[in-house]
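Just the one chain here, laid out as structure tokens, in the form predicted on its own.
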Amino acid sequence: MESAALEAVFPALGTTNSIRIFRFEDRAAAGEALGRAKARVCALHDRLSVYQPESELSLLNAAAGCAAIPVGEDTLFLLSQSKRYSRLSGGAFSVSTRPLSALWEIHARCGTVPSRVEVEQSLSLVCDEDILLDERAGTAELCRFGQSVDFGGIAKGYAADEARRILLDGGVTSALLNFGGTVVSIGDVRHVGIQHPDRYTGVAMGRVALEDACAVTSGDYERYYEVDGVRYHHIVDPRTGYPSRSTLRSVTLLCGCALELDALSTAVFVLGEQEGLRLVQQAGAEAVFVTDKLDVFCTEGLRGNFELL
């Protein structure tokens, strides 16, 4: 059925999220599904954000080194998946980097660079294997005092997958979801722009067609600051404690699962072209890489589907 689009735009998970529905089996059912999808994403924000003092993640971090705490199915699932992607990427993806990201956030606000001692102290707390899960008891635990986790690299993908599931259950046949760089297309082909790393937001250097699939981009251009001419961006390498120094400026990955892409895009960005490509191929995804020389490379499956602007 063709009709006017239904739309919701709302803040959650540290970004502005938009859901646009273009076609549906029944308008009332689609409208209800849109409301449920928005409510689900906002509920995940309340449960998973480290910036919410009473969220399950904040309570887990507060209990680090002391005790296991009860957590819901969403938190258990994401912690389990996070450990899986950490192992798969050889530690290039990690959710236990919160001590590091918090350290860099403090220095970013001050326009300074943390000392090597500060970085090494925070880095010593990074270990996803120290996240202990008991799915039967419904509990999670961080082994050591001072450890903390952050779902910033995986929560948007999970939320987008959940929103898509709700929309499909509601009879939606065409829609576009954009959760701050995590894009999901339902039904019709949509063209997704790939941001030029050195241009204003919204200026694309290429675009890729997306049909019933997901695309996620990680890049060094969204959040960064400079000290003495050196750029420090927000994607920290869990293996070194410093912002990633790979050969990539941005990575855009495509496949059917937004959660997987969210985790993998971060890992691939950290790993760089060669190691990152191996991980992409292992996962059965497609990729567009923008290098530090602004060269653009796409995987074989995107040939003819990617357009350089």
The other form holds:
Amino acid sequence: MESAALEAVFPALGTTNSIRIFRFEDRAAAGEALGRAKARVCALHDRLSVYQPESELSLLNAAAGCAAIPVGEDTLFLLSQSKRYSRLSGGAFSVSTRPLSALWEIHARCGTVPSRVEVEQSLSLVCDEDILLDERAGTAELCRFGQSVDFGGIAKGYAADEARRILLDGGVTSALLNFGGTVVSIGDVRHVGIQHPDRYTGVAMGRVALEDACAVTSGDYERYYEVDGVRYHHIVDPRTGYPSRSTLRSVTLLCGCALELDALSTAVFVLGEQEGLRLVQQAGAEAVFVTDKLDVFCTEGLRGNFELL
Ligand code: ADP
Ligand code: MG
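Structure of the form predicted together with ligand ADP, given the form predicted on its own:
Okay, now the whole complex, with that chain kicking things off.
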């Protein structure tokens, strides 16, 4: 592995994040940019995490059905982008799935499966159209009591875009960012592994070349639990209320904007091969799919850049 000239590894957004800088115009400016990028990602975590009781998002969720509350630019921007990707994906991506994720998280801890009634109750609260934004007043509101939102499916992408912007401003010319499966390459061509869904972390099925671009993966193998041989993972299908049962084990998307890829990879994973592929093409992104039969295939535009291992 290339050795980095400057490096930061830190926890935020529910994962370990690494920023590795290889080349720059000026060492002091690059070092400063690295510090600012890290601080920006940590600030986003504090503002956007549903696991922080004082975060803007937690306050918004607590006020559901009661009041519009003031939120900052990041929250407003991410909520409006989330609503956009919800519409674009026919609801497969929905940040209002929090009541379902919370329900499944409780059962994951107990090793149990929620009853259909519990799932139906949480599902009835899922509706991204119920997120009301007033950009001028700088407020957001959830219409109904019990509704809640979380940015687990989109925040890492936004954070990675922000970190990249800060590094470029600081004269960084070559770097690699990895925010828990959200990878951004600045400068040189680098290879990103397509994780084997059933092997140890780091064992790749294939690899794809990435030049000045982002790659984001959503899969069923990172966070899941099993009951009676059935796997329950952390991406829920907002149409059924259950962890999505598409024919995909993972999807890796590539293009220039990590936020877009983060939202779309979650949506494509829910939609499955055929509908997912249509969404990828509509967005002008490229993709590598790993199916439940462990078949691997990629979109036209990646031929030549993708290699099976
Ligand atoms: P990861 O965080 O593992 O990289 P994703 O980007 O696919 O994976 O996001 C999964 C997270 O997004 C979940 O942990 C949950 O917080 C949230 N989430 C789950 N299902 C959906 C969905 N259908 N739409 C939007 N967000 C979701
Ligand atoms: Mg995502």
